[in-house]
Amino acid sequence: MLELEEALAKILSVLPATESESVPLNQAHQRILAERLLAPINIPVFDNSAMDGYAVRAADVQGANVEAPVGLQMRGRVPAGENFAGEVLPGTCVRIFTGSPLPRGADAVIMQEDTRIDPTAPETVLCLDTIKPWENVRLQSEDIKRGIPLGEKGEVITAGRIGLLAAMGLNEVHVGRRPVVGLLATGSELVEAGQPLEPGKIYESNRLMLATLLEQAGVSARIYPLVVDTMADTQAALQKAMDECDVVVTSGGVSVGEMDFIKSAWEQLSGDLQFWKVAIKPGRPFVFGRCRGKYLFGLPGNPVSAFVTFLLLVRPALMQWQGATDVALPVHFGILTEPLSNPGDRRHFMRVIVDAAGKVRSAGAQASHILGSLAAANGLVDVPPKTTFQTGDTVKVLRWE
């Protein structure tokens, strides 16, 4: 039985080198950058106004106030998307709007709230306040300077980064190829949701749960039909998924019962088993194997065990497959409001709830079949064997959202 870090290191060491592809920017969310990206243009592209008002020379309005306004001659207007052909000369101004290019000669924008029009001279703008040079101006390249890195190889493309890349005029991006992942669930007791539930049967839930976690890891799942507990059915299902996918993730059938066929069926397909069993709770029965360039992750059938082993062992592998440099789960630190105790001899990844104030409490019963506490949880705390974390202790919470 391997320790968690040893098992993960073994998985990561045998995965293939990352392949890459170009995808449209609108399909790039949660993908992994395959190369360093450099800014092709400046942002802002040009000096522009931060608000509606008047482009002025700051020196012209020094000392202006409500009692002693300074009058400027308005020479024209420049809506966003257009350019002013002339120049702001001493004693003049130009009507300007948010995002409008700053006219030549101007070095500030006075807000329209700090001005009024002289009713006896409609072309005269009365400035009611002083202004500093470059006030209310967005300067060219103050956000992004042409040639600086927009993202490094191995980083995740977030929604914010997509906005930045779109502002650069990019319509596609070079990313790591996603593996095609097939999901199988084994068990003659399992029934598809929506079907009548006969005595002794239960509804299958692991595939949809795992498909959601795959999506969060930037990978799409291919869900296969339920597999009954026979060697022939298990072998046929594995063969089909292996033919059509890069990775097969199964739930159930990996323990030592006489109806657990995943390991032996994989070996009959000429696959090898890299290891079986990991010293964690929940999730000790876990299989990792490979066969002719395809990979098997055999998860336990209990839903919490499948959930936890996916997060700790499968997710990092799929992130590395896509080229990610950081494959770890996000971590938050919090303060326990109640003890968490692990009297056993394996590390226990306990389901917890961490609130906005950083207070951490148990999500409920910790047995591996209890879905209620899994649904309530938003984190896991790794409690070592024979250990109790006390109320008030600071703990590291692994997050997955």
Second form
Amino acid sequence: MLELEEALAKILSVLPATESESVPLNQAHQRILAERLLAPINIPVFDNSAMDGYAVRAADVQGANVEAPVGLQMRGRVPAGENFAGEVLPGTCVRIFTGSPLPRGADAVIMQEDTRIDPTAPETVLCLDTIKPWENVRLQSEDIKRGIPLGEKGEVITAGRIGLLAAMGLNEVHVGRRPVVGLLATGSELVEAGQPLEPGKIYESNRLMLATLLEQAGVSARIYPLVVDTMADTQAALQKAMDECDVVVTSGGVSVGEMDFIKSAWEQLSGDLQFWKVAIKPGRPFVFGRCRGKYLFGLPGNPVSAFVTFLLLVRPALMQWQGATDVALPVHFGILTEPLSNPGDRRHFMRVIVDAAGKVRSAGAQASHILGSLAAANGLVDVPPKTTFQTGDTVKVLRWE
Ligand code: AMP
Ligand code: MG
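Now the other one: the form predicted together with adenosine monophosphate (AMP), given that the block above is the form predicted alone.
Let us now look at the entire complex, which starts with that chain.
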């Protein structure tokens, strides 16, 4: 049985190198940059106004105030998107708007609220406040200078970054290829939603749950039909998924019972088992294998075991597959409002609820078949063997949303 870190290191060490592909920017959210990206242009592209007001020469309005306003002759206007042909000469100004190019000669913008139109001379703008050179001006390249890196290989493309790339005029970006992931659920007791429940049967729930987690990791899943617990069915299902996908994620059938066929079926298809069993709770019987460039992640069938092993062992693998440098789950530190106790001899990833104030409490019963507390939870706390975290302790909460 491997420790969690050993298991993860094993998985990450045998995954293939990332391939890259080009995607349109509107499909790039959450993708991983495949190369360092350099800014093709400056932002701002040109000096422009940060305010609605008047483009002036700062020296002209030195010392102006409400009692002693300075009058400037208005020589025209420059709406956003246009250019002012002339020049702001001493003693003059130009009406300007947020984002309009700063006219030649001007070196500041006085905001509209600090001016008044002279009622007796409508072409005269009275400036009611003094101003420093370059005040209310957004300078060319003060945000992004042409040639600087906009992102590094391995970084995630966030909404903010999409805004930046769009502002650069880019409409395509190089990202890591996503794996095609097949989802199988094994178990002769499983029934599809919408079908009647015969005695002894239960509705299958792992595939959709895992598909949702996959989507959060930026991967869309192929969902395969339910697999009954026979060697022949398990082999046929694995073979088909393996032919069509890069990665096969299964649930159930990895324990020690004689109805657990995943490991032996995989080996029959000439796959290898890199390891079986990880020293965590829930999720001990997790299995990982390889077969001719294809990968098997065999998750235990109990819903919480499948959920937790997906987050701890499959998600980081899929992130690395896409080229991500940081494959860890997001974390949140919080303060316990009740003890969390693990009397067992394996690390227990306990379901918790962390609220907006950072208070952390148990999400309820912690057995690996309890879906109610999984549905209520928004985090996991890693409690070491034979350990109790006390009320008031600061704990690290692993998140997935
Ligand atoms: P197994 O890992 O196959 O021994 O299954 C462990 C437990 O999880 C059993 O109670 C199964 O009925 C249940 N289980 C397995 N797969 C699923 C699934 N896809 N959806 C809901 N429950 C499942
Ligand atoms: Mg089973």
